[in-house]
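Shown next as structure tokens: one chain only, the form predicted on its own.
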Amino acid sequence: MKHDLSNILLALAIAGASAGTLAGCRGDREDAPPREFFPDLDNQLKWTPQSKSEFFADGRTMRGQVAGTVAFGANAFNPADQQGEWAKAYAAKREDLLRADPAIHQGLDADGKAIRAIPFPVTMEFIKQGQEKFNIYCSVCHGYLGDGKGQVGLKWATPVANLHDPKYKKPDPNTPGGGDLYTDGHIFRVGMFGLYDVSGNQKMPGYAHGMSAKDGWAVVAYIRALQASRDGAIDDVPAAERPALEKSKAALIEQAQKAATAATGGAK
């Protein structure tokens, strides 16, 4: 009997302790701090974007894709089995995921050299698409005219590339084979993947994180349009469109003169 009584008292003590412990799990409001049974789940280590890591050899917390991985979509889709306008958007998305064409997604030919021409039809809509992306990602350093005089570019210790430099427009006569700086593929690769010097130092960031391959080629098309506008003459413009162009030019000159006068306080 005495033994049974001891067991009963022990059971009541354990129940009381359990009730006190579980009290912290109720949803009732109280002033006491909550009990942390698994504090490691509440205070986990984490890395924030763009922060430094002491764990990885390159010092970056943001990791690239593992070599050999292939992205895939949510829906199975074979362009060969589907026809019609509705299928084009799915086919384009599939192509972007697979990135199977090195000319489109890398700007390289079968020999690993920069391709010379844009692998898309260059239309006015395509150029305007490139203008939009250029103004977003490129103009801050290279300027809206592509002359390397963007507001951020002017503050760099190293001069920003002037895209009107002849080396970006035609082969270099002093380089065997003419080099590749003038090719559409080279300009595409720099814009998408960045530029590094011979020592591996990054001279310019790439923007593949914000632009699709088609966006990148559209930017190249717009750069070519900027170059053509600098090299062209009024005689290159159709006669019917020249008066409007001359009027627009005169308005821009007047606007620039007014801005210069305002900046100098009207001094002559």
Second form
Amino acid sequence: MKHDLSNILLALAIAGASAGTLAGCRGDREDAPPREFFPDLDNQLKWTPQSKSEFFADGRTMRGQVAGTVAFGANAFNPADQQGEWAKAYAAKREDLLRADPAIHQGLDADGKAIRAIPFPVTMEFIKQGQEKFNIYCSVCHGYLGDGKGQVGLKWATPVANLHDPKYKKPDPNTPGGGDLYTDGHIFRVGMFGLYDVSGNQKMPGYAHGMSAKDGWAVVAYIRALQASRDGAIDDVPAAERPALEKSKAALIEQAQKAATAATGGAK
Ligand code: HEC
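Could you present the same protein in the form predicted in complex with heme C (HEC), rather than the form predicted on its own shown above?
Once more the chain from above appears, this time first in line as the rest of the complex follows.
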């Protein structure tokens, strides 16, 4: 009996002591950091953004770019050991950035005038590259056909250019007095850097943030192809290609007729 009682007293004493310890922590003011039983990696020596550095003379932890270097995005990239398909876009961008050619990057000649012709060989692959970028960046306003009837374009504050308007066609250098305005270089510059009115208000944003210079030129090639396609006659198409073209035309007409029937609920 006596034995049992002392056990109970001991248990109570232990419970009381531990409760006292825990309660003692609560609500107390304490300048020392809290006790950590499992520190894991909670506290590390590091400089956080905007904090003061004791290491750099200017006291800034956030460092500016080193003079004479080119910023390259967040990841270290070595084209030699990154050969996968995914790496191609990075490699192209890198190559692009390291080339300081005003004709390619600004679309300007030595006199600061927009260059007349695309400074890359225009191949089918190049035009397709342009089609991809045009459909991503330009079609929302200019429409997939370039006619200015994209969904955003229809609601845009400034009426969007219809790229089939004859004035946007590539100027003929042989036309006296004509043709300095809508050169390939000008179209490139508008696509990359945007369009502003005389008082500096933006009418169209530029898309250089999303396209490399080569993409920008490819878009110009695609716009020229869109323009040519509208003016084209069947005689421009090589005879061997005509049957395939007629077939796809028939399929498109059928598709359009079906859509029209569906839209009118099949009413005759
Ligand atoms: C957000 C809508 C919008 C998008 C997207 C857009 N444009 Fe435009 N673009 C305009 C408007 C608006 C105008 C007409 C401005 C004017 O002439 O008043 C215009 C005009 C142009 C012109 C005629 C320039 C001139 O000097 O008159 C070209 C060329 C052109 N855009 C190319 C492009 C290309 C290339 C892209 C894609 C890289 C693109 N645009 C994307 C709105 C857009």
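Everything numeric in this text was worked out from a predicted model, so none of it was measured. Numbering follows the first chain given and starts at 1. We call the rigid core the largest set of C-alpha positions that still match within 1.5 Å between the two forms.
> Relative to the superposed rigid core, does Ser53 relocate between these two forms - that is, does its Cα move 2 Å or more?
Yes, because once the rigid core is superposed, the C-alpha of Ser53 moves 2 Å or more between these two forms.
> By how many angstrom does Pro34 shift at its CA between these two forms when the core is held fixed?
Superposing on the rigid core gives a C-alpha shift of 8.1 Å for Pro34.
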